[in-house]
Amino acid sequence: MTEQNIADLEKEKRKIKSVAKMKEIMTTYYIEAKTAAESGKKVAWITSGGPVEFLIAMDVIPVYPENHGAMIGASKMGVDLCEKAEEMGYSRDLCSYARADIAAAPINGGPIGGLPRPDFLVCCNNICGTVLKWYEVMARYFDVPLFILDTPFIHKEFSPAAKKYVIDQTYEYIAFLEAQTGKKMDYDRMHEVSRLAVEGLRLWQAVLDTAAHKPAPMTAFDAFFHLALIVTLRGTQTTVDYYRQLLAEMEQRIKDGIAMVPNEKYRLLWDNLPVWYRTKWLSEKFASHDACLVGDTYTSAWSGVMDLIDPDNFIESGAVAYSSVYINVSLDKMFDTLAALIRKYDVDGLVMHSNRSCKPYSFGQYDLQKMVMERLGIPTLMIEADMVDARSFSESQIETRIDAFMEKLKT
């Protein structure tokens, strides 16, 4: 057997087998969403940080424009659609998810031929303020109702007044859904959905935690892919079953000594959203230095608030959890989360993606970088790019920075 044959076998062994199942689930999901009218179901577009459990309980199919934006980026269709949005009058300084989706809507653009037409939209601003105007634009374009759930920013503590404010809105959200679907909320069904949501979140966290093993059976780049279900179909048995399968595979990989990065020597943490159109290149670049991105702030954001959720009192506890997501809190709270991840995964360095598009995620990163270096003594690397718009990615510049950073770690 030649060295190339051996290398190919090793590469095949490292592939995650559950990927095929994930693709099958997502294909079925989009087919059901695109044929919803034929099956008599409603479709709601909802922000990625929004409370999807209520839609699931009301048998509404949730669709995520941000997830579609990520698919556009991964399919390398971002530049074309972002330029189309700019021709429509939208500034290049706006979020590239928003620009790509706004441009895709009139032409059914993107890798799946556009998203299914929404019956109504649900917007939660716990991830950013841009979604408010973005979803207003889409609601006007499709001439459909829009519900906005406003979550106050948490500077120090989530006050009783803020909690009541979000809880009151949650009941308004339920009333809105009842009006749109023409049926009453089934609270027994809601309880079952919330139970499945928490179970799914715990399983997803357990999957991420397997990367704390040395060597790691998966990387953050793998997590970016497998995140889809905990966002899209949280609160379903399908998601629970899938993450059980994925967790079992990760545990078996650990038993079999299968490392995602051969000869893993350096363990790194990623901050911010992925650079969707260059995930493979970045993964291979770090791996060429025997470095493994073992964790990230992005994929742990959903499970990071699961301990705040009580399935027996989802409306009230969910109001706190949805308001407490990673980028809806102060820098001090973000640092606490970042420090906990650095310790959990025992990393040697932090890679921060200064994302031109995601202002809430990127503003303050230089302060966080300074806090990490001064308080934890961890070296950091800052790279400038964009999650979808490849015009903001300089391969030569980023490659030089990665090489220099890794040389520093090696000395």
Contents of the next structure:
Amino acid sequence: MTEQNIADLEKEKRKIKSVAKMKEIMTTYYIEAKTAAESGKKVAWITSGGPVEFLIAMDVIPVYPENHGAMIGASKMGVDLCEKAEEMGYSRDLCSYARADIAAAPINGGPIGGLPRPDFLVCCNNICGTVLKWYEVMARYFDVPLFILDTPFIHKEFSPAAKKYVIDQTYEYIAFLEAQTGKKMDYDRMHEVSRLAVEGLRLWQAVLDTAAHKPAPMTAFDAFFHLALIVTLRGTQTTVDYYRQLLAEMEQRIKDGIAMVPNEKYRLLWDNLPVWYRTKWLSEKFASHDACLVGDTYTSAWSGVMDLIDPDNFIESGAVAYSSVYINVSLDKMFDTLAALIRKYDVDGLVMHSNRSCKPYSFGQYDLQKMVMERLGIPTLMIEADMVDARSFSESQIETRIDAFMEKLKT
Amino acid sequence: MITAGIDIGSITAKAAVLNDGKILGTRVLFTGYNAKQAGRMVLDELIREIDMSMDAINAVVSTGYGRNSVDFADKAVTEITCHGTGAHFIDPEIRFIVDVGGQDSKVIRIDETGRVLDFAMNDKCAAGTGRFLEVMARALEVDLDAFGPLSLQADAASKISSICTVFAESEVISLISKGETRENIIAGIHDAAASRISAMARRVGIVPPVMMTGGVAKNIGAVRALETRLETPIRVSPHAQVNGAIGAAILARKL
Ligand code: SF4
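Next up, the form predicted in complex with the partner chain in place of the form predicted on its own?
In what comes next, the whole complex appears, and the chain from above leads the way.
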């Protein structure tokens, strides 16, 4: 066997086999969403942090503009669409998910020819304030109703008044859905969906946890890819089954000693959204230094609140859980989460993506960086980029930073 | 052991040849558009100058943005590590380096062995770089080399509030038309650049003694403005511009 053949075999061995199934599920999902009108189903656009479980229980197909934004970024169509949005009059400072998605709507742009037309929109501001305006723009454009779920920011604790405020809105949300679909909420079904949601979250977390093993069977780059289901189809049997399969594969890889990065020597944690159009370049860059991004704050953001959810009392516990997501809490709380991840994955360094687009995620990063260095003594690296808009990515400058950071870790 | 370091920056290419901790010579050249050729040329010129042959050089390390295009180098190392090593070699007391080059500025904190502890780079914006000063010099129709001495004659530095080079240029033009003296404007320009750099330096944590490297270290006005902002004296070595290349040559000894 030639050296090339051996290298190819090694590469083949490291590939995650479940990827094919994942692609199949996502394709089916988008086909169903795009043909919803023919099958008589309603389509709702919803923010990534929004309570999708209620939509699933009401048989409404949820569609995620943010997931669409990620796909646009990954297929390197971001710059073109962002520029179109700027021509429409949107500021370059606006989140590139919003820009890409707003520009894609009128021209059916992007890798899947645009998202299916929504019957209504659901916006939860637990992730940011940008989504409010973005969804208002979309509601006007499509001339459809918009439901806003307002989750107060958690500085120290979630007050009883704030909790009641969110719970009251959850009942309004249900009433809104009943009005839109013309049917009553089936609470038995809702209970089943909640149970599946929590099960899905637990399995997803278990998948991520496998990377705590040394060497890691998967990297954060793999997590970015496999994340789509817990965002889009949370609360379905499909998601539970898929993550069970993925978990089994990861556990088998650990048994077989298969590492994602061949000579894993340095373990790093990633903070913020991925740089969607550069995941391959970045993963190869780090791998060339025998460094593996074993975990990240982004993909665990969904499962981070799972312990707060009680499937038997989803409406009340969900209100607290949805308000407690990673970027809706104070820096001190973010630091606690970060510190726990650093310990769990036993990392040598933290790589922070200062993301021009996502202000709530990037604001305060320098303080977090300081806290991590001072309190935990963990070296950190700051990379300035954008998740979708490649105009904010400078290869040679980022390369220098990564190389210098790795030189520092190696000495 | 004779080693060479080559630092390919955005504007200039630098070379240094060392023999076991002794500097045999250094050279600076404009990079031009062909970084690969610039690396070859600057070293060729240098070895001719010091009357040496290429075969006498045991190892070469390249650095700078063009480090990967120097195909005859034995290894490429980032300028962060090289500046740390270079500064430590020149002056072992140094714990903090401010490097201001053509298109970026960086701050590096090192330990007592020259090892990099932390660093930060400003590369998204021209303010606080050599390019910024160049553009301003053109707007003022002053030779860049005169910038330093002129700014020292200012009685009060003008306030330049824009952080963007493009806007700062129009601000400078309006200051000229308001009759503000050239000296004061130049001092204001240096202060604007220094304030940018100092914000970055404070993020990393300034530990004196501080050394300034890079081409801009030759500008006494920029050095003084930075000293005021950092609130600490700054040491400038005669090798400021070739510090990265010297560091690279030192690292080549370990190959
Ligand atoms: S600003 Fe951040 S949280 Fe908000 S939509 Fe954009 S990426 Fe998502």
